[in-house]
Amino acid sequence: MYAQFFGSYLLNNKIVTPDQLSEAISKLKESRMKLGTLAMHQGLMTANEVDEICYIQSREDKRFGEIAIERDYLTDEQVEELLHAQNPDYLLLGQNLVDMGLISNEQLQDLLLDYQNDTEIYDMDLENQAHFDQLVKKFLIVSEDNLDEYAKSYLKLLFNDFVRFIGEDFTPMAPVPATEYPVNYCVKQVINGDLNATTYLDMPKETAIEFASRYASMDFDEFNEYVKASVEDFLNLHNGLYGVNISNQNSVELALEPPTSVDEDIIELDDDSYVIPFIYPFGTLHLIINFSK
């Protein structure tokens, strides 16, 4: 559940575009995690170690670990603990943009540690929630943005939801102000109460069909009722969760007013509002938020 903040690292630091990226986390699914990419993470074996043995097993029939063996790269053991490792998903991510030739492994190696000492996790459990919110936070630190902490504890709650019944193959991109906002397909909920917030969720009609899809469990091959209103049921969820959780940790109560399809071509946005697109290698979704108190 990590490859989504390596991706949004990536486009921060222009290692690679939006459109390389969504192709990198398309192929997670179905690509393996190779053993000189887990020597390399581990620190067991260097980037030109990994590129000697991948050359020569260009020339010779042989596994990656019996060359590393024999050439006294790995022992045995540590053949064995590597393969049987729990690894995080986005150093599969980093070795899908080797392969794809985007870059290097000895940049991969810098990345890799560029990255974890940017985040400070260095021994990450997959299944830890408090390492989770650790990224998200780290994610809105670096993004630079001025969203209050309503508004932060909103979008990481809206980090385990996309996780939790979209998927969790997207990117997030840094929150941008904005003042209007064109509009593709987009739903509307007014959030009223101790805290007052106004929240947008807009995607192409053929993003919204796969969006849908995902959310339904079932397969939509054509924008109609039933994509609206999985859109609408999502952001609606979605709020509903949040405000059981504010009310919980700050008591705020909170009412949700009906999720509506927005007519307009362009909204006109309050002073303080975002925009946060997620990239999923179906399309790009946008989150715009305004909170007021």
Given for the second form:
Amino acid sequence: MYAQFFGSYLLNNKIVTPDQLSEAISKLKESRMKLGTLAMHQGLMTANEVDEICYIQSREDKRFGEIAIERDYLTDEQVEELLHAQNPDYLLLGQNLVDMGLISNEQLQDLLLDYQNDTEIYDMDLENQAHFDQLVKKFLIVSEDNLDEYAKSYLKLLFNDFVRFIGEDFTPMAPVPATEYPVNYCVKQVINGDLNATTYLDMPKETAIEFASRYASMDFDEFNEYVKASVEDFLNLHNGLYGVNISNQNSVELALEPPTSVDEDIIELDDDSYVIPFIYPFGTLHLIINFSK
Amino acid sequence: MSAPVILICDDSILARKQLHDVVERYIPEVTIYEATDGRAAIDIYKDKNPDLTFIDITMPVMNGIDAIKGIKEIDASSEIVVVSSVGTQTELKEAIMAGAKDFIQKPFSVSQIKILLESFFKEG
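Just the form predicted alone so far, so send over the form predicted in complex with the partner chain.
Shown next: the complete complex, the earlier chain at its head.
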């Protein structure tokens, strides 16, 4: 399942605001999964039972598992299994929303069920263009005429490349049409050939440091030439892969101009430009694309 | 053999550093020269005559394919490996036609470079 879309799902259903979602995602780094959330997700405990134990924990100095076993909600074996189970990232995101007081455990339980039911049919097959289109439509609320086929396949590859080179712990937000964009640290690359596109990748410098550390598998602690180059490299790599894909599939030949840093404070964008935010725990990146035939 | 001389040509400072670090790890006695575009690579090649040249395709001023052609004109026996994030089929074909011996895709793995260096600089 595409765990990245849980955040979009929450936004679309007006469960959280974009700011609240960003905050919950930024807390993922230091959050640890709680036994109660896991037990609820596995259907071993109800939200009420979890709330009850949390209440007892506020009065007695005991661990969650200990109380759950005493009360016969869980067995020793179940606690062991829960502690060692692999769990999807979106579960932790949901738990953060409960910790922030934005939703109750009961709401989380319902949301997880609804989300799973909603996404079940799309059990992620990245090679399947039709599934992906449905996902994009459903979660990014993109109407048919907003993004053409080339832009959609560009986004699909971008999701893959983020997963492959940066990490799967991101949440994409809906593309927003824009005519101008205020720059943080921004890299631009122009694609020419049978198809013309201008692409930008923008992020605050602090975010770029972490982005680059992940991309280059090096520990950067300041915004330097290597960090800048990493952002350029990523965009260049992604656009290059796109060019290869599209030339194989559609016999469309593309040429890339070298990526460059944007010096202006504000970019003036052509018509039909879209800004797409991607929230990572370490910050938000913005991809800006404009496709013209 | 004497200490190898290697030329790394890439417009990305990150790509140069990554390759530089890996090469130095496996061949500590190596001498490495760096160029940021194809034109500079040809100039350095003329001057330093490296044993092996790593070259990117997409670069400003002069791209990798034209640089390979330029280097081959100076020295037909030059050993050149393309290191590029991607290339279209046409670009790759052109690079091989121009005389590149091998192609490594970025981001490369350390073991890929190690195997390549061993094949070029094996003792005996």
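Here, rigid core means the biggest group of C-alpha atoms that superpose within 1.5 Å across both forms. Since the model is a prediction, treat every value here as computed from it, not as a measurement. Positions refer to the first chain, counted from 1.
- Shown in the overlay between the two forms, fitted on the rigid core, is a CA shift at Leu92 of 2 Å or greater.
- After superposing the rigid core, the C-alpha of Glu232 moves by less than 2 Å between the two forms.
- Core-superposed comparison between the two forms: the C-alpha position of Pro18 differs by no less than 2 Å.
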